[in-house]
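One chain is shown next in structure tokens, namely the form predicted alone.
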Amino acid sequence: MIKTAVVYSNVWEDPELNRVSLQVKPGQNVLSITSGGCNSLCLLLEDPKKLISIDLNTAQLAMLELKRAAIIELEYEDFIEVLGTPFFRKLSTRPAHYRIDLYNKIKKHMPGYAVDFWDQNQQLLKDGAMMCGKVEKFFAIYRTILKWLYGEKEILKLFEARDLAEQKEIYKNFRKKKWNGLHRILLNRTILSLVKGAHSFAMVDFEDFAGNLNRKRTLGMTRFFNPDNYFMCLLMLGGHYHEKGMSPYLLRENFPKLKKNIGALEIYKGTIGDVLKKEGPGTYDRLNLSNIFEWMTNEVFNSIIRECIELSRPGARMAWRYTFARPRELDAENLSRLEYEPELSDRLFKQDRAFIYESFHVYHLK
């Protein structure tokens, strides 16, 4: 029995930043942190020869196994259905048990541990696997309270503007006092540690989480048009606003390529060091490192970067993020091997539709 829980059923990171920063070329080998599996599947659209998606949380791997099996076996409509892909004000016409029927159809493509997990958690499938993570359930509580404070009609004004200029004006005049108060009560170290785990904030050196997230909320509301930004829609509405406003791996037009490339995906439980032992040095061209360094000391960070460098081929590219913590500092040895790309990093960070991150970093092997 798998005792771990799904923390993220979605990846709350903008896949466009990974696509532009990593510049995956057809035939290359890619390593990607799994989390909810979204970024790994988006990178699969770039035609890599091999993509290994790694994680230490077996439940996160089971989440990606579900998505992988659905891509292999199903046509697009049922792929969207079995994941419980949510759309705002557009409920599925299928009964909840239809997702169990689809799961029983695809489980033959899943390893035993993943079948065990979903067999034990079929209610998650009925309710919609795409919003079953601890983070997604926390956001559901957040939405419920926000709707109670303001009413749905008031919240929807932020999504019904004709363009970004009108949306910015609506947000500017929005009565934020109660919203900020909710952030003070709900978005603090204690409660966020219960959701994500205390280790996630071990290296965060401030306590004003509410103030930090108020600032990032303003960036999200004033830089990106809400109906097209699926991160804001999932957070605030609990569903996608329209079918074009979804992660690339969920888009209808990308499904044929995803199905064609799914054989390149390997799902692996382990660390970067484990992959190095398994595959050997100089085997990967691109590394999506998500925000794995968030909780690490400089010493641990530099140790893992050394493993990344050893695992990489000449010219390899890698990228990572920080959510709240200050960036770790590369030591002299790693600085001598890696070249930072500050202009690209800064430009992409300003284009980040996920808007909750503190920084984004792009490097290539000298």
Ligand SMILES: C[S@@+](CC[C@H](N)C(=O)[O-])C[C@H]1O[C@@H](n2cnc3c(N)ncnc32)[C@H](O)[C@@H]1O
Second form
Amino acid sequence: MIKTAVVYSNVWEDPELNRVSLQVKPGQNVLSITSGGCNSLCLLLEDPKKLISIDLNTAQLAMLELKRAAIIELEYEDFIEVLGTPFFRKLSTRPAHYRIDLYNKIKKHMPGYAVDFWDQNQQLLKDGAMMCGKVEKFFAIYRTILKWLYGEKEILKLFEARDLAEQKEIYKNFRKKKWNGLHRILLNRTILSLVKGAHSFAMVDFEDFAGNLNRKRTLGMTRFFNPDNYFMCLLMLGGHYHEKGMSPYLLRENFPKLKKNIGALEIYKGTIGDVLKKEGPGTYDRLNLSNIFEWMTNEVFNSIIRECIELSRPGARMAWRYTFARPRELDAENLSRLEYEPELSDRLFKQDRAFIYESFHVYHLK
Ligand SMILES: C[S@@+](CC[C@H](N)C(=O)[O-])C[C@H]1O[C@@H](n2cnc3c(N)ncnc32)[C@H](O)[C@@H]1O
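Following the display of the form predicted alone, present the structure of the form predicted in complex with the ligand.
Following is the full complex, with the preceding chain placed first.
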């Protein structure tokens, strides 16, 4: 019996930041933190020789195993269907058991632990695996309350502007009092800890999560055109607004490449240290480190960075981010090995369609 649950069925991190910062070259080896698996699959589109996608949570790995098996076995429409890819106001025409039929067809490509997980959680497949994470379920509660407070018509105005300039105007005039009130009630340390685990916020040294996220909501609403920003659509509407506004690994035009490259993906339960023990030093060129340092002390952060450096080949590039916490500081030894790229980090941070993050950091090996 697998007891862990999926926390993130999507990666709420903009894959474009990884693509531009890591600059994966064909033939390179890439390490990527799994989470919902989306961004590992997006990096696979860059033609690496090998991509190892790691996580400590078995349920997250089972999520990626589902996506991988679907890519191997299915054609595009069924790939989108088995994941329960949500589209705003466009429900699947298939009955729920069709997803189970597809799952039964693809499970031969999954290892035993992933089959056990999905066998035990068939209801998640019926309901749509792509929105089954604890974070996604929390967002569903959030938008239900928001809809109750404002009515759907009012919320939809934020998605119906003709362009970004008009959207900014609509957002500026939107009555935000009840919205901010909801943030005060829902977005605090206690409730967020229930969703993501208290450890996630151990290093956050402020309490005004609502204020922090109000500010970031304004960034999201004023920098990016909502219908094209699938992060905003999934959060506020529970589905993609249109077929082009999805993560690259879900786009129809990228599916043949994904199928071609899927053999380069290794899904691995363990830490960066475990990969180092398994594969030895000097074996990876690119590292997508998500926001794993969020809750670590400076000491632990620096010891993991040391492992990353040891794992890296000359010229290796790595990137990480923080959601709320202030960045950890590299110690002298790590600083002597890594070169920060401040302009690129800053430029990409400003382009972050996932808009909830506090900072983005790009480094390369000196
Ligand atoms: C850091 S969390 C953040 C999720 C992310 N911000 C998102 O929106 O999807 C992503 C994943 O990292 C995994 N994780 C955390 N620390 C890790 C570590 N040291 N090694 C491998 N995986 C780790 C967690 O289990 C989780 O599934």
